[in-house]
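Just one chain is shown here, as structure tokens, and it is the form predicted on its own.
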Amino acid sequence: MEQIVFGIGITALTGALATIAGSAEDTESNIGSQGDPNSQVQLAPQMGFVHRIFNKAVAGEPPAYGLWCALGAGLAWAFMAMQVNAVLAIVLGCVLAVFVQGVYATTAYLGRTASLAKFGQPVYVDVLKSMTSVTMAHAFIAIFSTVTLCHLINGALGHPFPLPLLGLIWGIALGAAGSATGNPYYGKERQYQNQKFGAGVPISASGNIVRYAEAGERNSLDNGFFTHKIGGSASGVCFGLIVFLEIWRTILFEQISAGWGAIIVGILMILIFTVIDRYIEVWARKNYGPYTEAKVAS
């Protein structure tokens, strides 16, 4: 009875460990603008609307990811078997794995921008400056969020993968949820505010991203601040509830027929979650409806 008391507790803090790792990769990408929506930006100089948006992506989210937090769980597995304290292995580990993703960010937004420059699209140096900062400030409270469940997973629970291998699967999940959970509300709600609300993004519109904040051109901390509210926080509770509820069913259930009880009961919850969303979808289009274009009376 303790043991599963001791790993519900593990379980609520690596839950809410993956909750913030999952709200600050999510911001992190939409400032840099790196992901799906990012197709959008990338095309934005070449229909001719020059923009101060920071465009660093040259990889998906759940690769890049995959990397850094793998990168940050290996150097700190490393420092650990040199008998440096935990917690300051981990902090080591993912600094290193941060100034990693700062060069990445770097090169990706000068190769990408230099790419674009026969479009008339210059390289913005306080765009730079200022946007690379913030990414690597973002994507150290991921990462770090991110090793250390990790490495509770593997040491308090007794995980058999190694610490690098759970750092590279984590990091690949976390990057996958902020894709699908965070990137349609950067890429539909702000990029295309020009747009009316369940129009979707007509060809014609193509590469005509919103470029003008409330004062003066925005850039992409302004993205940050507007996606961080809601973006984040929905990629956050995704990634929370997919830790949570992985490692809650391994506790309860993975000792009934020899770890078969987890499997079944993970089949389970993903059937009932597949209903409750199909219900959601339904009701939505029944309420909403498809988009029509206003009718302008004569």
Second form
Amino acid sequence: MEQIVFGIGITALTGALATIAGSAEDTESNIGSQGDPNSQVQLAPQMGFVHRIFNKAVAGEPPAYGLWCALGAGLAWAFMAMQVNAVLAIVLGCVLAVFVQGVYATTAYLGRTASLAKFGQPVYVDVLKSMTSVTMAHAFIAIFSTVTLCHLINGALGHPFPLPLLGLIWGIALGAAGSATGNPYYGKERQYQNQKFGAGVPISASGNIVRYAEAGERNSLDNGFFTHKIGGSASGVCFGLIVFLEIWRTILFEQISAGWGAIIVGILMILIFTVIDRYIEVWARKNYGPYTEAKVAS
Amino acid sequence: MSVKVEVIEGGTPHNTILITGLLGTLVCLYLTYLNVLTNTEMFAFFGGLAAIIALIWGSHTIKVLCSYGIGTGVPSAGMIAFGSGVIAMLFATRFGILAPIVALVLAAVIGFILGYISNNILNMKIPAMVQALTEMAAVGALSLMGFAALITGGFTFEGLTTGTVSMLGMTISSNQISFIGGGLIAVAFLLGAIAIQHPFNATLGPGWKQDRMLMLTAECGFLSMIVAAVMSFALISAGSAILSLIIAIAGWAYTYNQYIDLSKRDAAAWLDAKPIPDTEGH
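Instead of the form predicted on its own shown above, give the structure for the form predicted in complex with its partner chain, please.
Every component of the complex follows; first up is the chain already shown.
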């Protein structure tokens, strides 16, 4: 019984850490225009819309975060193997991983922008300086939370995988959660505030992203500020739930019929979520979609 | 505004890069064998150099492949390179001194089969596919082996799966503290997979230049070598790890500066805190 109570406590802690990580990850990737919204930022100058948005295309979010978290975890593992205290080891590992992330971000912005010289897109050094440091700060929060939760899973719950491998798995999961949950809010709504709500991105509007802000010209800090409110929180809840429910079902039901209990509960949870998702989708279409109105108009 | 998008020509031909990359990687990998001959770990840094040379070759292969619309993003090419390469690399470590050659041959066979499946069974019909996947599997296997040699000082299976842990003054041999047992191979996998795809992914576009991309690959390689050298402190002697770290930092600083200069050369303008310039029609 004590074992289970201890496990539930660790589960709650990892869930909280994952929520922070998801929120920071989505904000970081939105400030860097990483993931699928990147295509429009990349396309805009080619359609004649020169902008001051940060364009940090390192890779899709899942592989990029797979690297940052695996790297943070691998370095933390190496420091711990050198008998460094675990807290210090994780902090040092994450600092070095964030250094790598920052360097990749600068080279991505310089490379993409220099290759768009034909369309007159200049390199903005102030954008590079101010955005890179902000993405690095958010990335540090995301990586540190993820590596810490991996260390808890490994050390406190006794997961057999070594820390770097857990970092890889949960890093990819983190990137996938942020990419799937947070990106539509930035890519479809924030970039296209000048289009009809819920209309998607018509071909004729491709590349015509919003470039001017409430005051002056929009930069990616405005985007991070805006998307953090809903997109970031939703990503945080998404990744937090993934981590929490995954460990919760393992802790509670692993003892039932040699591990099959946890698997059956996992399948049941997928079915329940499928029903909930379908219900929300139909409800949202009925209430917000332009789908029925178009029929009435014709 | 008249826009002419064309395939960029000129620069070093791909076959030259292929042959130089292949020979350079193999020579550097074999130079790490000096560790065994001299019974030190001072030559581990040659593993990092082998990985960098292989990455330069591989990133140019990705450029050749991704010039065709392959229907997926550029990062997927890096993943398949290391995904197919890791099988060959792990198997080859059983062959002692022959490991780099076995890894090369086996990876080429795996890559060829994958290329054949993509082109003929999945009907992708991309002319460069078979050769590119063959090359990339070899690059993946050899650069993973390079990272392994950099972190552990060797490329044999025993060296990669056993390490020592010192407890209360005693030294105990352990499988947990090792390149494979500790999961560092996962870190090396992603370090390489991102470093091989990033250069083309970051410099693609109508203004792509070969020298800028290859300089970026070298920069990514040295950056990966810095963190791999830090990890190697856990598995090899401090002196050897410091040597690798110094070489990595010096190489990274040089290539990063060069890359910024090349970007300055190619950019339309280099502005600091300036508004969006006026363009025709908007």
